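To begin, one chain is listed below as structure tokens, in the form predicted alone.
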Amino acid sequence: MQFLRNLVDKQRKLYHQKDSKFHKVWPLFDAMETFLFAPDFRAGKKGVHVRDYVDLKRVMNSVILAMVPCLLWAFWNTGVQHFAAVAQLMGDGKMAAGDYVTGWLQGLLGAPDLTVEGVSSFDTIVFGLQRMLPIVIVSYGVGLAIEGLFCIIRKEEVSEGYLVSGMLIALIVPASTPLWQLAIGVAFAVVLGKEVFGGTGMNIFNPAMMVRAFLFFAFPAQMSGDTVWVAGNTSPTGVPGNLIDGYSEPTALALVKTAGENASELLATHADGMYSHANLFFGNIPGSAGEMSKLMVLLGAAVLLITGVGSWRVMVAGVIGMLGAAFVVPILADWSHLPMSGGMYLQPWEHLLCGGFLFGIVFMATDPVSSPETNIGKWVYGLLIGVFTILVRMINPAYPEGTMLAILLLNAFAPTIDHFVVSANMKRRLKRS
């Protein structure tokens, strides 16, 4: 490490001195240095300063660490779902997606030890890496390149904020998303959703959710939420060969949308139990990386809460809002004789297992930039996200999921929520004085 430190110090003068020809790219050099080492500046000895080891880089690292379980599970489960789909198309009905669990999960669920002939765990992981790594690389590459360009133009430091956004984007888009579409979506979100407002800390909307929204409206065929696409293997030398280009399966929420009163039963029995409660919780289902395993999301939530990075108020309020709305809305719909979709017949807690609400409320809604700052505001913000998610799921006939729309809507109203909370507090203090 000392050798690397000496090398960086030796190159610093080539970029830091204003008369140097490399001074224009000083923000990029500074970003690389702060990525490798902690900043070497300290608060002055005079005056009152808060001294703490927590800085933006450490906070971002904590969030990335919390998302690692979801990413690792996506590497495995993407390959699992692919080979399970291939086995089904080859006519082996026993090979349902829910049968592929490994290690302690297999023993916990009591699932049979079924494998696709000729497919090893190594093949499964390699296929998952083939699908997920390009998405991660494009997300980070395009986003960081644009942020670096803006920092050079503005002569500002490169913020670590996109380190989290890049990972979030990779986890909330389907594995089948074409890379060119992802690149356009990332460019749109970084430029129009973040940099035009001033960069990290100034954006109104969560940048990762902006990418999802852009892809949803620009390319609805891939992002409608009605079906999930399991990647096929078109390589002539792959395992098990170029049998299929893809395999389309209805998502759990799309399945129950038109199911009627037997929504819960249909969810449990579809495709030999693909969407059973156990599979939905542990993540033995196809889908975007962030919505696969609720267990991995809960592990990430534990990391955010232990480190104090994520707001427990937003998380708890979101879950309460969803459960409360899922209980009340069907009663009101029945009382007012409104048409009821299949989602209204799900048990309230089943809504937590379906879709990406848990991932959204843990990692997206708790974004400190686009969420309220006041404690009361966080409760209101989280409750409304849960309520609006249920309203879209139950009442909107066109779109089965509502987490994305709910979070973006409440991002827009977060400053307004804080305004009313602060105004009410000022009135109370004036009365006391």
Given for the second form:
Amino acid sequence: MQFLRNLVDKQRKLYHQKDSKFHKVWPLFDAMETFLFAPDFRAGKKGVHVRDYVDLKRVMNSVILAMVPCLLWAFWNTGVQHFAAVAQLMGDGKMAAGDYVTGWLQGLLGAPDLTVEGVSSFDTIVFGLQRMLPIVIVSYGVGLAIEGLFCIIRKEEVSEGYLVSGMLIALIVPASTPLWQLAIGVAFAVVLGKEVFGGTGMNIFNPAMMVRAFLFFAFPAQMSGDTVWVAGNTSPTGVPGNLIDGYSEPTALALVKTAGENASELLATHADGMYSHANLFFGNIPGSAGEMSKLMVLLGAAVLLITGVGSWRVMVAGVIGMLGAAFVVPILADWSHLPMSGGMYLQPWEHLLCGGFLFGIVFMATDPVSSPETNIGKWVYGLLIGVFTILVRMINPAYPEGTMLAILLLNAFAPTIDHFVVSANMKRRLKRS
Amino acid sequence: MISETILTSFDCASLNWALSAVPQDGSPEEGVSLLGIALRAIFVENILLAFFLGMCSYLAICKRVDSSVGLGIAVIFVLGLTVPLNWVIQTYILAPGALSWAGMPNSDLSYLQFLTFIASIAAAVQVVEMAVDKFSPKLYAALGIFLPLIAVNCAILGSSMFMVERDYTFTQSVVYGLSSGTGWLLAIVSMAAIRWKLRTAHIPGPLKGLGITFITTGLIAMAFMTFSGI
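Instead of the form predicted alone shown above, give the structure for the form predicted together with its partner chain, please.
Once more the chain from above appears, this time first in line as the rest of the complex follows.
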């Protein structure tokens, strides 16, 4: 480490002196330095001492740590789902083992052996890495490049905020997303969702959610539907993306959307128990990386809660709001004889297992920047996210899943919630005095 | 298409408590529940975020939450007043054949729609402003300054035009006017709170003020797409 320290200290004058060679790009130098070393203004010589140095870097690292279980599961399960789909197509006689197209990593490390029963764990992980790594790299690469550029222009330090967003983005897009679309989405969200508002800590909307919303509305064919949730190595003609040609399977919520009274039963029995409760919970299902395994999300939630980085109020309120709405809305609809939808026949706790709600409420809604700052505000915010998610799932025929839109909507109203909580507080105190 | 969806999803006889007030006079949208109209006007087709009407006063006033609440309430008030008023004018004077009560069954004055609506809105707002000033100075202090500002607002005229286009009945147009204003209030209040939060943000120079407001409005509109399709 001393070697690195010396190297960094030696380089500093190249960047930090007024007329030095690389003075213009000093934010990049600083970013590299804080990436390697902790800042050393830990405690003053006298006066107030900082006892627990929770800086942005540590907060962000805790979140990244919390996301690691989800990411590891995605490396594994992306491969599992891929080979399961391939095996199914081969079993149906729609595909021969010789037709299998290998990807870039499989080209380097050897093609999987499809002739044996069950593909080896190594091949599974190789496929997972093959799809997930480029997504992580593009998400970080494009986002950090834009962020660095903005920091150089504005002569500010690069902050750690994007390290979390970049990882979140990789976890909320399907593994089959074409990389150029992802790059456009990231560029849109970082420039228009974050940098124009003043960079880290000032954005109104969660940048990772903005990426997903942008892709969802700009490229709906690659972000929704029945074919995109299992990644492959081919792009069928005219369809961008890394898909398995000829494979199609509705997600749990899409299935429920079209179901009637038998929604719960259909979910449990569809395709030999593909969406059984155990599979939904442990994550043996297709989907975006983060929403697969609820167990991994709960592990992440535990990390966020123990380190105190994520707000427990938002999480608890969100779950209560969702369960409450899932319980009340069908009763209200039944009572007023409104047309019932499949989602209304699902048990409330099954709604919790389906789709990306748990991931959203744990990782996206707790974003301290785009959520309200007051404690009462956090309760209101979380509750409403749960309620709107259920409303979209149950009464909006256009989308099967509402987590993303509910969180975006409440992001827009978070400052309003704060305003009214604060002014109510002021009124109460004025009355008291 | 959205309108068809909303018709089918809310067009159910059982919402009688909301439906009972709808006069069954055989208009094309007969039986559309008032609740459906209200939800559609507030969320699905928010007059500001879906049609981008009423932008000028929205951009001018959305700096403070308190004043935008005031303006929003004024908009609700004026819309609730002028949309039904214009409904009366449209039905009994302007629409083709509307003058049959005066013995002119072949009349068609609908080409005067713009002029008449603008004039009637301005006149109504002026009269109300004077009346409020006279009878309730307190309300005038809260609302009064906003009234002339929104008399020439396109959201007000737009709502009247939509009312004509969608063949609302009188009750429906009252509900539509009020809820259209409520949607506008929601949008401007959320924008005002966001701008209050952004007052300390390091926004790039050229985008300060109106620029960032436009961008944020676009993003809020994207968030409101939650409801599209309902």
